[in-house]
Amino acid sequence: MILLLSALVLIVAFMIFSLTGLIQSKPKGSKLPKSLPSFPLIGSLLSLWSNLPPHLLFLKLQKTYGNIFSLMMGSHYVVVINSYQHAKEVLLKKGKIFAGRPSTVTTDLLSRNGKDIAFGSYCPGWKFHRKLIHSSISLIGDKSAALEKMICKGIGSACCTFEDFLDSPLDIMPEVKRIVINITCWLCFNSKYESDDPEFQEVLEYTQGIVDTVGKDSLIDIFPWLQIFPNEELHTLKQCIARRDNILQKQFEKHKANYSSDSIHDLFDILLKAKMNAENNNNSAYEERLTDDHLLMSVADIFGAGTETTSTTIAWMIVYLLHHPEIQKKIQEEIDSNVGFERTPQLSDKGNLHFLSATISEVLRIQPVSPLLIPHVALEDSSIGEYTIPKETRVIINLWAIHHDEEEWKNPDAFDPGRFLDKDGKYVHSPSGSYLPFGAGVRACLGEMLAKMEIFLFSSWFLQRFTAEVPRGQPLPSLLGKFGIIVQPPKFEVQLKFRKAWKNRGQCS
């Protein structure tokens, strides 16, 4: 009785707070945008049960509500944007006023309470530790050379392992993950995995949990009291962040107890010269942003959100070449002209393969990764559009359905890499404002030049190389992702065959 009794109170406080914080986070005299049905301590959330992924229901809600609406979730009052032009308002024009970022349980648990770049809330300190990273991945970046190299080798290596098992029924997506994974190994650590490696196996392991687990906006993001309750999705959360943060703490001890000042081979390297160089000029104001957590979570979130992004972009590529064979052939007929089958695909044969950059392109555009941008958060008073936005208002950008938009793409659902092309068959980069598969502003994407690269050489080399299909007796892959902080195609098989030509130039030894 008296267990119950305690219960009403706390629920009964909590509905009084709900509806205080929401009677004080609008101004008297605001316009605000039209919101979904609310009721105190769940908010929304019975306008939000539904079987679609948050995306998609959010686009469903627009025919409803308009571009922009907003609802509770819990006591958060939170907006919801589905234009391209409030969305750059957001993005770019407001850029600094929108750069916070929600304080949840997931997230701050990924990220050590906000000590990295994506997650990180927005002051001087994040500003400064945004530029390091984006300057050491640029330094890294004026050995493009090497890196492609680097890439290139990864790629070929995995074709290699593609050519065991042609004709027959594979899941590339392990050894593609391997390919980004060292990829990433070599900027952040200087070191890469064998596919045999134990150690790469739980890196996969572990950052699948990651993607299952953080960032859906579950009842323990919007409700944190729902903490002192068991929790499966929570202790695996829990569990792949100590397996992370094991196997980074490794790698940083290793290089801290080698380092030199003479010898910078990574990103780890250029961080620890950044934190030495702070704390011997005794700059107390950068040395808080270049704490020995703040290191780990910058790599943690280049090596995590890095990897993941690029390898299910592949993905998403292959599964639309699978459903559109002409256009595989189509790209394949590009590579062959222009590339030919004496020499392998390089960076530079970019400007030449305007097919293939488009068919890219379309694939970020119809699916994209991240279909819902990482939360911000309003550091004041401000509006988008004619509406009035109080200060601690979650923004959500829905970029799948500006990229959906009728109004600014010709049958947006429609797979059509020719809208990326001119009147002359010459590759467009952006054909409307709405196309942001990166972001834009403050918060844009610091791994954008690095994915562009991997996914253009990835699929010039396995195109001039395989054609892929489906394995005989098998359906087409779903085109309805599995939603996460990333969406994820279902997990699928192709049968690779080697093209004529190719396999004339014989195999790899």
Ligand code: STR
Second form
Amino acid sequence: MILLLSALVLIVAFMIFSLTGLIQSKPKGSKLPKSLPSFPLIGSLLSLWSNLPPHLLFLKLQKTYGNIFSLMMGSHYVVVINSYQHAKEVLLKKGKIFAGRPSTVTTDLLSRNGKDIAFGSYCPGWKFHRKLIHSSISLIGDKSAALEKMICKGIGSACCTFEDFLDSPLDIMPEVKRIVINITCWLCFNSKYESDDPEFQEVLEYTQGIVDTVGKDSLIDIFPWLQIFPNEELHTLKQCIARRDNILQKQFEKHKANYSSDSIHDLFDILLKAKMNAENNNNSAYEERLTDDHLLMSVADIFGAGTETTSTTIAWMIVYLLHHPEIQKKIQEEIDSNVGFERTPQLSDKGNLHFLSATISEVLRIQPVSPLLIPHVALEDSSIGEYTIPKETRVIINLWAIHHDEEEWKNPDAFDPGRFLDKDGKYVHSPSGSYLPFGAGVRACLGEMLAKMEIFLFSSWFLQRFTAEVPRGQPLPSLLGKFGIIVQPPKFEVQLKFRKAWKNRGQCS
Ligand code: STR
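Mind giving me the form predicted together with the named molecule, seeing as the form predicted alone was just shown?
Every component of the complex follows; first up is the chain already shown.
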């Protein structure tokens, strides 16, 4: 009996250890990052069970397990990185080795099994595809005067809408989203939405549905077999994807029907041209990467990324300004003395608006839009620092921990744009290496330039004209965001006050 029992205990212990990776077939002399306790089947789920959102939980676990630690997500070995030195090794020095992406239920559904840029894994075809999208965005960005004009037109129209609501509390986010959605629409389809367009409402709804359900390391992504049970989130995601696909497909058909290589207006046209070139030149390697699915999924990425990230950053900016009226006032004084009231701000004012630039950078530091980035995957056996990293390890970069590192940022939880100013009050782009709001390396954000343009122009126009306050009787909006693939602030309202010098300008009819 005792023999039988000890054999049983031994078998269970072996199962636990082998599945947790503690007795992994690791090469002699190799050192693995410290591991959270984990058990067969459930992995480290018990240690991850918490009220805290994952980026804050990882920050807390860092105190016990160090800057780099590992855990099991179901059957997947995951390494979490909390310091910028390790992050830079993964993203820059060994960028290509760590450029893989995990396949998960929700992101595979969203991207038709990784046929896009954001969730597609690294391979020669992906590289070509990304380069194509990158150069298309730069091409459109090169016409930056036209782009700036387009952005300002959208902001101007939103500001006029705001003027109609000066007396009552207002949720400004639908209008902010319309500005950014219309900029992406212009880039991708050369079209735009009016605020009462039912299709615009549909875009707002399905995008929110996707943000709420995709890539959150939810149970379904950790244990794909759970798909056999009814799952409300998965159902919502599938419905949102179907609505998105319907709208994109219509645009795609329209572009195909009107395509002419002599008149290229937008991203869809550029991609169609690349597809035709590859077909005409019989270049099968590129043709394979330019199927209709690939074109649709990359436009879907740009559409989703272009709208959600920028509008979320603008939302956080307003939330922080509500918490810090003194900072709002200081930005307004800077705009008043450098731009005045005779004209609206433009991109060329950026060099003079140091405090505003510093405030934008501080918002991106204290509330990075995507605090865990998208997980990376090691495509071959490698190492991070002194640690061995086996092929197929999933690597999560905790950008939150990097942006809140006490050794790099004094009092990191305080909102202080002054960190991004030198002693003469001039804007400093990156006062510490521990700052990667747009990621870095082969998988860095493609929309950085565009996002910075939009955020700068929106905040300068908005603050030249209005002061935002918390509506009387309402509490300050919480600084704790809602965790998902991006962290959004809670819904909030503002009371807008028209700034004196703008009162009689009568720009909006
Ligand atoms: C937002 C919602 C949507 O409709 C489509 C997408 C796909 C691309 C995603 C985007 C999402 C959220 C922000 C992401 C972006 C790709 C890159 C960007 C994750 C889910 C970031 O890394 C911040």
